[in-house]
Structure formats: C-alpha cells, structure tokens
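As a starting point, one isolated chain is supplied in structure tokens, in the form predicted on its own.
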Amino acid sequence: MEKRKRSWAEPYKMKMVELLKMTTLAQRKKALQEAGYNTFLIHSDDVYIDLLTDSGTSAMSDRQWAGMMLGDEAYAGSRNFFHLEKVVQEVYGYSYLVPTHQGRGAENILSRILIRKGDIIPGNMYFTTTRLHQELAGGKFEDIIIDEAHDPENEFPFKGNVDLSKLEKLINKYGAARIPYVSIATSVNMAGGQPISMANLKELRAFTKKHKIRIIHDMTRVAENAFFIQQKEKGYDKKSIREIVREINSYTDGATMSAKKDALVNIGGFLAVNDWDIFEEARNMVVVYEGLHTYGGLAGRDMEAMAIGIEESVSKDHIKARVGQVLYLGNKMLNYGIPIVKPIGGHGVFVNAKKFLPHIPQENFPAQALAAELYLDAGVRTMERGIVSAGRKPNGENYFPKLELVRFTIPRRVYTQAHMDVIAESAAIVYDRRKKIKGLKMVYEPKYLRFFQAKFEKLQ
C-alpha cells in the first residue's frame, strides 16, 4: 500500500491576533503616489500583507513576552545582559560580546577597529549597509561570490560560497596586510537568501589561516543557513541545527548580528568576536556610539527576549516551519510561471525583475517599478532588491547588479499559508498584465541608502 502523504501545519497556535486593513484600489493608487512608488513610504496602515522585510517583523513567543516581563533596566550590570552574554557562548560560541540596538550599530563599530583607508573587503556579495559602514570607514568592498550567485536560473544549492581564486587574485593584487578579514554572509541575502555550504566554510578557513586574514561573519540569517546544510549537505543529515550553527560559527573569528532576524526579536543586535584587544576596543566605542557596554542601546527586556530567541531558533521544529513557508511561496509561484531564483531561498521569495519586465530597462528600475504594481494589485507590500538597493560607486556612477529582483520577505510566526496563497495569486495576476507596467524615474535621492527615501515617478 502506497504511503499516505501527510499535510503539513505551523508548529504554534494562536494566542493573539492583530486585525489588518483592507483597502481599495483607490486607496492603493494614492498612497502610492504619495509614496513616490516607494514602497518604504508607504504608511503600514495601508498596508495588507506586509513583506517588506523579515527585520524586526517577527512575532514573539509567550516565553519572550514572559520574559520581557523580567526586564532589569539597571543602567549597569543587567542581568538580562549576563543571560544573553552566557545563550551567546553556549549556542554561537563566541567568546565575548557587545550588544548593539541592531546589526548596523555592530557593523559600524567593526568597520571602525578594523579598516582603515585603502583597505579591501572581500566578501561573497555586499549588502546594503554593511558595504556603506566599510567605505565610510575608507575601505573597498570586493566581490567574491561564486558566479553562479549571480545567474537567477541556475540551481546550485548553495550559491552563498566564496569563489578562492577571486579571493586569491586579491591577495596576489593588493597583499594579504591590506585585508583587515574577509565578510561572509549565511544565507546571502542580495543573492536570494542563498546558504554557503560548511565544506566552503572549512576550505575559505584554511585559505585564510595561511595568509594570516580573519573571517568576520554576518550570521544575521546564520540558522536559516543551517537549515540548508542539514538537508542538502552530505554528512549532516543526522547533526541538530544547533551543532550545524555553532560548527558554522567555529570557522569565523568574529560576527555580526542583527537579532531582529534570526533571533526573533523586535530590536536588537550585537557584535560578538574571539579576539580580546577587538573586544575591548569595540566596548570602548560601544559607550561612545550606542551605550553602556552591558545594555548597548537595548533595554533590558530587549535583552531578555533575545536571549530567548536565540534558543526558539535553533529548534528543529521552528526552523523546519519557517523555512518551509518560504518554499510553499516559492512553489505556488513556479506554478504559476513566475521567475522566481532558484534555489528557493530561506527567508523570501526573489522575483526575477529583469525577466518579468524584460521590456523595462534597468535604468528605469524595473524591480522598483514591479514592487510598486504589486502593492497596487492587492496591498502586499515587497521590496526592491535591484539598482536601486545597489546605489552608486564612489565616483558617483549607478552600480549595475546583475541581479534585479523584488523581494517578498516572510516575517517569522506571523503569516498563515492561506496568506501564502493570496500573495502568490497576486503575483500572478500582476504577471498576466506585465506587458502594461512602465517603468519608473527618479526625482529624488538621498546621500545614502537611497532605497530607504528615493522617490520615483512613473514613465508615460
């Protein structure tokens, strides 16, 4: 007898409920104008389903609340912050800590110890503001990435690896002493939430080893990442997501965190390392640009949560759910023939702008033009991942990512599938009418991360 296939269903019930806003199309159309079809200008009251990011968009467990409930707010020596200093040793492995109100508090700090001008920072891929903090810091980002990161077609399962001989020819053009450490991002994040694999991991250690180069890890997505490994990766199989994360952490000398991603908290993130003179010198700097080297910005409650957090992700049923949510979306829209990258990644679905608007050039911002045209069709609001999101070259000219994508980001523990099912039917019925979307614009621009605050107008 065939073996009967089982349905799948989110490992949590619901305690509370938050009611969302239907609109009209009307209502659409002028929140988007006055948006400037910016869909981070868009107010969350107009919002449906929002996507727009998995940062800080997570719903906390009733042990988090619980223990937000135990929040010590002494100015010095919480003991929420000896709580998350210990969950930081035991599950990352990390020697030393300082908390930051989020990821790019960290990245700021670190970039201020480590870089100095003329440097190179090779990575396998950039992201947004952790390329800004190295340039501002005098520093050179470099893109070391596998190619087929970079090919939205192709299916390698784990696109998020480091190409050596990139990172070879740097070292042979500008010497190992002009590389304060080599970024490395789990689960990259502009190539589609793609995983690099632990072999990769272990081969860029010993590569680095030799040439005397840290690894400075950005682990903001670094379960999701392990997720992939345990079911793709020879020899894993049978290994917990919690050895996975800390085996992966092992191979790096240092990371930064954004918690309101993995860690399942609204606020927060920290800079954790190895090393004791960087560590000092960042709990220096931590009490010039963001607090107290035992609350960094954070209340103690924010700490609490954390804590807490960081061992709900590691669990083998919260990450199996989280994960697989992405890939339920992932499929319903490769039925219906939307161009999605592949792999399906571990925290969104990446639309393939390019392909989807093939008649838009990407001067005229096809991505941001698409997130627009979906937001418009039923209030579910996604993101640019695209030119716009790449900004410009220190000389002033548009970088050109040979990605442009439109991101649908699931936050953790707040959407059910039949949300699932509305957004994919949305797509699609945008999809049906691609061939009458224009592109867009620009006609405003800030200094910097101009895909938080540009506003565009459409082409006629």
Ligand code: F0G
Given for the second form:
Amino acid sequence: MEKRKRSWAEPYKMKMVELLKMTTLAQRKKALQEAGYNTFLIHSDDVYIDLLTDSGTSAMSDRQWAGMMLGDEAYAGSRNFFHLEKVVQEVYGYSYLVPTHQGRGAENILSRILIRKGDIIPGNMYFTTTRLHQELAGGKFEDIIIDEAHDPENEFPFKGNVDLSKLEKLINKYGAARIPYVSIATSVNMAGGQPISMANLKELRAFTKKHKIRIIHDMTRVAENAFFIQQKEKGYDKKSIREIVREINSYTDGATMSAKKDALVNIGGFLAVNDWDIFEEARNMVVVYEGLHTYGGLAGRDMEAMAIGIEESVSKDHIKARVGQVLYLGNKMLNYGIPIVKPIGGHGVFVNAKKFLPHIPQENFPAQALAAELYLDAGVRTMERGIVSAGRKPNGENYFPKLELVRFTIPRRVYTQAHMDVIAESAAIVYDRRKKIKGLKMVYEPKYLRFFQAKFEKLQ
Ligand code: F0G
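Just the form predicted on its own so far, so send over the form predicted together with this ligand.
Whole complex next, starting from this chain.
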C-alpha cells in the first residue's frame, strides 16, 4: 500500500489575535509615493501582510508573556540576567554572556575589541550592520563564501559554506596576524537564508586553528541552520536541533546574536564568548554603549522572555513548522514560475529581481522597484536586498552585488498558511505584468545603511 501523507501543522493554537487592516489601491499608491518607494518608510498601518523582516516580529508564547511578568527590574544583578546566562551556557554552550539591546550592539562592542586599523575580516558573505561595524572599527571585510552562493539558480544544499582556498589566499596576502577572526554566519541572510554545513565548519575550525585565527559566529538564525543540517547532512538525521546547535557553536570562539530572530523576542541580543579576556573587555565596554553588564540595554522582562524563547527555538516541532512554512511559500512561488533563490532558505523566500525584471539595469534598482510593485498589488510589504542594501565602499564607490533580491521574510508564529497563499498569488499577479514595471532613481541617500531611509522616484 502506498504510504499515506502526513502534513505538519503549527505546534500551537491562537489565544489572542491582532486584526489586520485592508487598504485600497488608491491608499497604497499614496502611501508608496509618500514613502519615496522605500518599503521601510511605509507606515505599518498601511500594510496588510508584513514581510519586511523576521526581526523582532515574532509572536511570543504564553510562557514568554508570563515571563515578562517575572521581570526583575533591578539596575544590577537582575535574576533574569542569571536565568538568561544559564540558558545561553546550556543551550548554546558559550561561557560568558554580555547582553545588548540587539545584534548590532554586540557587533559594535566585538568589532571595537578585536579589530585594529587595517585588519581584514573574512566572512561567509557580508551582512549590512556587521560589515559596517567592522569598517567603522578600521577593518575591511572580504567575502570568502563559496561561489555557488552568488548564483540564485545553483541548488547546492549548503550555500553558506566557506571556500577555504579563498581564506588561504587572504592569509598568504595579508598574513594571519592581520586577521583577528573569521566572521561566520549561520543561515546566511544575504545569500537567501542559506545554511553552512557541519563538515565545512569542522574543516574551517581545523584550518583556522593552524593559523591561530578565531571564529566569531553570527548566530542570529542558528536553529534554522541546524534544521537544514538535520534534514540534509549525512549523519545528523538522528540528532536533535539542540545537539546540532551545540555542536555548531563548539567550533567557534564566540558569537554575536540578534535575539529578535531565532530567539523569538521583539527586542534583545547579546555577545557570548569563551575567552575571559575578551569577556572582561566587553563587560567593561558595554557600560559605555548599552548599559550595565547585567542588562545591556534590556529590561529584566526582556531577558526573561529571551531565556524562554531560546529554549522554545530549539524545539523540534517549532523549527519544523517555522521552516516548513517558508518552504511552503517558496514552493508555491516556484509553481507560479516566479524566479526565486534556490534552495529555499530558512527565514524567507528571496525573489531574483534580475531575472524577474531583466529589462531594468542594476543601477535603476530592480529589487527596490519590485518591492514597491508588490506592495502596490495587495499591501504585502517585502524588502530590497540588492544594490541599495549593499551601499557604498569606504572609498565612496557603489558595491554592485551579484545578488539583486527581494526578500519575503516570514515572521515566526505570526501568519497562517492562508496568508502564504495570498502572498504567492499576489506575487504571481505582479509577475504577469512584469514587463510594464519601470526602474527607479535615488533622490535621497543617507550616509550609513542607506536602504533604511533612502528615497526614490519612478523613472518614466
Ligand atoms: N546579523 C544578521 C545575520 C542579521 O540578520 C541581523 C539583522 C543582524 C546581524 C543585526 O541584528 O537587527 O538585532 O541589530 N537583521 C535584520 C533583518 C535587520 O531584517 O535581516 P539587529
């Protein structure tokens, strides 16, 4: 007999709902114009389904909300800090914790401690805030991700992997002493949420050990990466997400974390390291930029919700449904013939704007234009991850990234499968009229992280 199919469903039920606002086309046109064709500048009241980011947009569980009531708002030595510290040690395996208000707070502190002027920081693709903090500290980022990651069509399952020969070249050119650490992200955001394999991490660890170079882990979406290792990497199908997360972390020396993603909270982050000296300096520096070392810019209740969220994030049922929903949307879009980054990643579906809009040259911001059109159709808010996000080099020239993408980022535990259907249908309608879509010109450009606040006008 043929094996019966068994579907997964969300491992939770709803106790409270937030009503959504529907808008008219005329309202959306006005909102888009006022926002200068930048989806970051649209008021969320004018958005129907918000896929701008999975950052800070998750739904907390009843247990996390209950934890908020247990907030110990003491200035120093809050019990919630000690709870969080214990969870970070047990679930993630790092020795010392410095909380920060969010991920970039940790990146700032870490970059200031480890990077000297003229240093080189190799990494598996840049991330906007991470690279900027490296540059502001006087360093230069060098991309050492495998070439496959820059090709949206390539279906290699671990496109987050490092190309060790690229790292070796950097060591030969600059010397290991000028490389304070290798910056490794799990679920590489800018590549489309692509995982790094355990085998690659192990090799990288052995290689960096030889050269006495640290590995710093951007563990923002580590559980999602662990899920792909469990599903796709030999020898890991019987291991739990928790075990895989611990093993990943064991090959690294420290981590920066934006807890607003994997860890299911609306605000929070941390720096976690194994080296006492770095910890000591970070604990000292956090007082300058974030707050005392036992709260780092967070309320006690935020740390409690984070501690509970970390535990929930490594549960098998959670991660299966979370990534399962992303895969569901991605496969639906593939069925409509929409060009997306393959394989489908862990936190969102990334549409290949270069292929969707081949008639718009990169300097006219195809992904930005596409995100605007998608919003116009049904009020679905996505974001650009292409030339606008890539910004300018320290010398002022534009970066021209190979990937010109629109990200449909799925918040955790927020939308249903029916929402996914509506999103895919809207994208298909925009795809049908793709030839009529025009490019944009930038009319306002902020100095840092321009994608957040830049303004555009439509080209005629
Ligand atoms: N690292 C990664 C991989 C991220 O995705 C982010 C944030 C950060 C660091 C910075 O953390 O926002 O807490 O300061 N990514 C968000 C996004 C903004 O939409 O992808 P943060």
